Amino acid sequence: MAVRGRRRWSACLGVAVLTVAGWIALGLTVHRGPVDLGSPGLWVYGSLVLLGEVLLASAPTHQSAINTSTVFALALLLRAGAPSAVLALATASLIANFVIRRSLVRAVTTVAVYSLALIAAGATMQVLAHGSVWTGVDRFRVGSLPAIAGVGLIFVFVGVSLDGLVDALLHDAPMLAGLQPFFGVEAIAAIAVMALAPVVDVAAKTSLALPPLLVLPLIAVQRTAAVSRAKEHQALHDVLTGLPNRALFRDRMHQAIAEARRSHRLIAVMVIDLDHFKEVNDTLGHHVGDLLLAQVGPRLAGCLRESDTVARLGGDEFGIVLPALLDSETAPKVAAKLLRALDQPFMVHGLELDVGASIGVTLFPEHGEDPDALLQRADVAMYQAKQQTGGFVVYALDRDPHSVGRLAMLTDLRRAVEEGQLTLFYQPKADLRTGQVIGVEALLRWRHPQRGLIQPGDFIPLAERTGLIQPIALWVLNEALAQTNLWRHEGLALSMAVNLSVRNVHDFAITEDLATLLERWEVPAHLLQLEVTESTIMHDPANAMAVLTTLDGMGLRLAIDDFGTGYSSLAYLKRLPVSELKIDKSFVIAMTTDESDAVIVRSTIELARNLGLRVVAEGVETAEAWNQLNALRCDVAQGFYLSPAVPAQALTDWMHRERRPELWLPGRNGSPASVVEE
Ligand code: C2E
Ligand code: MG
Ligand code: MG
């Protein structure tokens, strides 16, 4: 803090010693002399650069030093000199902005910077011209128009620059940013207007109602700017919020890298999504949707500095740079601050909706040297906050799918697919009230030549990310339907489970390919039964619920998986087609222990009692939380109590070896997994 207090202040004096030169500049100009007060010229001269003043001051944005009461500034530079052009210039500037009531520091500091620049272009003009600082240009010769276009364009470019720099100073904004104009459309409008100057001089030679003749052209070249600088903002600003578009938050990016490389700094990027908007969109409409978009702009920026930049990346997604940091540790608070301001519900059409968000964070050089890598690295860091419901992640290579070490991996598990690595354990579940067990979940497994088993958790997330999940889920399939043909044969008629993946759910290829699988291995449809999570389902409801629809109709079952993690709507619950709710094991293995799981987990049960619903208690580990939820009238439970997940042909001995192995009695039978141990 202490060190962004000095710049400031450093700032604040660097913009004093500008301002007072001007002033002071200003003074001994005039004061030099001469200015002929007398002089009709003057003042024809004066109220048109009037009036070129007020017409920029009440322009909607600031238009550098490119305008109207300029050209006649430096029209009457070459024909008066120095002393008369500033005086007419700082006296109008200081009406016009009194008039318009801009602020009283950028009324001061402007007449500072078009006095600096307009004695810089005399005494071009001297130098080049063959003119005097004091009193102007005698007579034109066509030979020295190069060395007057020279003269303007010093004026100019010092005008700009020193009006960047003020900027700069003022607002904590990149230096460069200041002359940025001075390379666009803005140059090509200069360098026209500014050869007007010495044609309003030569036609005020002849007539003095000559010159305001010019306004009018002056006025027309300034919108034909103002018109192309509109259109290029358009192409890079998003039309619903105003917000920089992708496009310019690169080009943001791309400059405070430039900065920062250069001072030594950071910078951080973050990708913001909104958590609830889908909802609020699907629910509520578009209208509402669009209108909370255009809220959250603002609230953003209420957080960030001026220099930082608030950007809408397409969606629900936003980004934001923060130029120019000291440390590490700034990017975190702000992450939390803008969190804690999203937090607050936005107020659209009178309703309260409450939105919140997840952001990714990362931080030039660390993570990334250029735009992509760190957009593409706070993409990740933002989606694991994501799973993380909510909240913000800073990004680490080692959590990162995409990183080296996962590379490998994606490698390794593109052949495991190919080469027969993968392997499916079974784990059974039982009627609570019976013990008998009534069916088994395919749950995959990797055994990888080099590091042994790896359990999902490790690698379907990867499989996820980059489109390995459908041949993968396509291989489970098989295999979950070859077995459960095996164990028909063998007389046993467990039902099947298998867990289908975001990209598996929202792929409508997959229910033809599950009516070719189930006659190849000749399963009765109602013995499959496919585990969606709530969060697949509520990516995207609508396709969700179409391709769900479809597979219930071929007569498929459909269970929700680990309920009560996710976010979903009871509306959609109730409109979706399936027989089973599957209550998370987290909830279950606390219950015995903590009363609020307990809770979850009785009402749960009966939430799901009321939707016609069979419940499963997935993670049941020891007897108290058997009996608990027989109690509690659940209707099956799974969990290590009675087996954790075993290869198939230890669960087909178990239940031979057992003298009536489908009725398992808890704490009497010995597990399946005790078969794996002999
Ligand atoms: P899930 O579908 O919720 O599977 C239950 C997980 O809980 C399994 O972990 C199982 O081993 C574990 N579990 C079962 N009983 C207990 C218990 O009493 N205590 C504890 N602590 N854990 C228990 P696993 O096998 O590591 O699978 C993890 C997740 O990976 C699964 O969660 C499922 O979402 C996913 N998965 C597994 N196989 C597949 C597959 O073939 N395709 C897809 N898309 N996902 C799969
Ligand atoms: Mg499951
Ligand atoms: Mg589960």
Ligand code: C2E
Given for the second form:
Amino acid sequence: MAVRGRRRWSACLGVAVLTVAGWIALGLTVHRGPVDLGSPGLWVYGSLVLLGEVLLASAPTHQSAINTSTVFALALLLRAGAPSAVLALATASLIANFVIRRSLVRAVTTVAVYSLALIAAGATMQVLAHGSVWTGVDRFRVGSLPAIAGVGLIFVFVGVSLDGLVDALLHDAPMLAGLQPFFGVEAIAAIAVMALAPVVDVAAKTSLALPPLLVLPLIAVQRTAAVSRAKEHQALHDVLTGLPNRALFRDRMHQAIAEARRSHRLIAVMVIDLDHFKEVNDTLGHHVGDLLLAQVGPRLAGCLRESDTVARLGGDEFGIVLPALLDSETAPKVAAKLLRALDQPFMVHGLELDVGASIGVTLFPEHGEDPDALLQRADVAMYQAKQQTGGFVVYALDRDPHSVGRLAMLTDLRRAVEEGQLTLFYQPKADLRTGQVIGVEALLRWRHPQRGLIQPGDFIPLAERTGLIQPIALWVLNEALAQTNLWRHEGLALSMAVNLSVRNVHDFAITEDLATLLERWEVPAHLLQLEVTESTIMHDPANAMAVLTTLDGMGLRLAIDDFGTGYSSLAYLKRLPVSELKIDKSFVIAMTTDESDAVIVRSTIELARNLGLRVVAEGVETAEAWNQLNALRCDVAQGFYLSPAVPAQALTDWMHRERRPELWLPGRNGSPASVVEE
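Starting from the form predicted in complex with the named molecule shown above, please give the structure in the form predicted alone.
Next up is only this chain, free of partner chains and other molecules.
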């Protein structure tokens, strides 16, 4: 605490030194003169500078350091020298700040910055443009325009740099963070200053009535720059909350890491996930959920320094960067403070909503030296906290034994989603009595550029734990329905089965997404079958029942996948709106050699028939298994004996080669596996 107090004192001292220097420079410059207070030109320019400052100060958001006041101040510098320009701009700035009641500290520092920037520009004018810092430029020549451009650039650079330095010192932020927001758009605005300041002065020498006519064009330039800044802001901020988005969050992390390396300090990264937000959305609707999310940012920011960053990473997940920490004990204290803030009820439409949160914490450089590693490990810690029913967890390697491989896989998986490395294979399902192919199951594969084809069991659990499962699931559903539509137009009316994860089954948003996708691809709802496992349902039976009932009401068909491997209540099973049971392949593969497995398969078929459900046997790999299942009156077979999962085109070619493409008879036709290798 003592160290932090010394740093705060040093920052205040730095601002004080800069401010005093600016005011001393202002006083000496005005005293040195000459300043002709009786000059009509000075009063015209002074009025225009004041107008620009009032417009700047009264703007609802931060405006550019380049505006109408600075254009006229630079024109006055060229016309009458630094004393008149400094006096006019300083006076106008103080009046404008008084009008809007800005803090006294910010008002006096602004005047100091303006003064130093104008004096630096005046000195440049004397060196480059053969004018005088005290009296300006007598007359312009075409050859002087590059020098005038240099004067404008010096004014912009000094003003922006000093203003950024003041902000960084006052808010305990990295120096680069104070400078970065100004450059880019600021450079374009500086060109306007360089071009228009001499024009203003030339117009004034013709008639003092002409400079006011340039106010509207200058305001137009300023507004154009403001629109550009607004678009840039929208690209880097979340629309709902106004917080930085993931892209800007990563940029702030890069800045914090660079500053920490220079200063040999620590930074902390936090990932925050709201614990009961889904229940709010499901019960009260997404509109209420959005209103709640909009309140989270201010509550988090209220616990932090101005130099810290709060961002919305997506959904109900938020990120925080704490730069320039002196010790590793600060981050846990801040995390505990954030939890206390989020534990307080949120008021939305008169309702008290309790959500709570889980927080994962990582430290630079202990837990990683780049944004990806820090974010991923914070994500791991956050899920550990969630498994402990809330609170915060600081990442520890001994609680993440597979961290290296997991982090590498997670990084690659995020890239795979963005770069289109995912693909769908399709495995046909056939009627056991006739051999007719009645549908397919869409199975996800990852074409990894180094590891080759990766099976879903190797990456789907990771996606479920990190929140990537939602975009992956939507991609799978979209691709599967697009392929269903294509097959329908080719005369192949095949049903499409797609697996749903735990998060999908318990998220009501899936119903809206499916309705949109079915309409987009013009696929009848009965052609889409959604498969869920027993464990997925029993994770939250009541919520699963609500979601599945809604899907059933939309006309979709539902199936219980891997039946026999989970722990479900038969009484609850009877109430579920499912039409199909899929016997897990582990029982089907061994049924011809293991009597116990044969009994399980037989009992499952009888149970399904008593419940009025169709039965699908997965893992049918031999003719013996096919025939035995047929004798047991199983309905549908799926497995390598029919075909492995293959790309869509291979399956299409195989079916079109048959005289009756809807038929597949075991032992007679070649399977698509003979055409393409998985």
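If you're wondering where the values come from, they're calculated on a predicted model, not measured in any experiment. Just so we're on the same page, rigid core means the largest C-alpha set that superposes within 1.5 Å between forms. Numbering follows the first chain given and starts at 1.
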Self-check item: After fitting the core, Asp316 CA displacement of 2 Å or more between these two forms
Solution: no
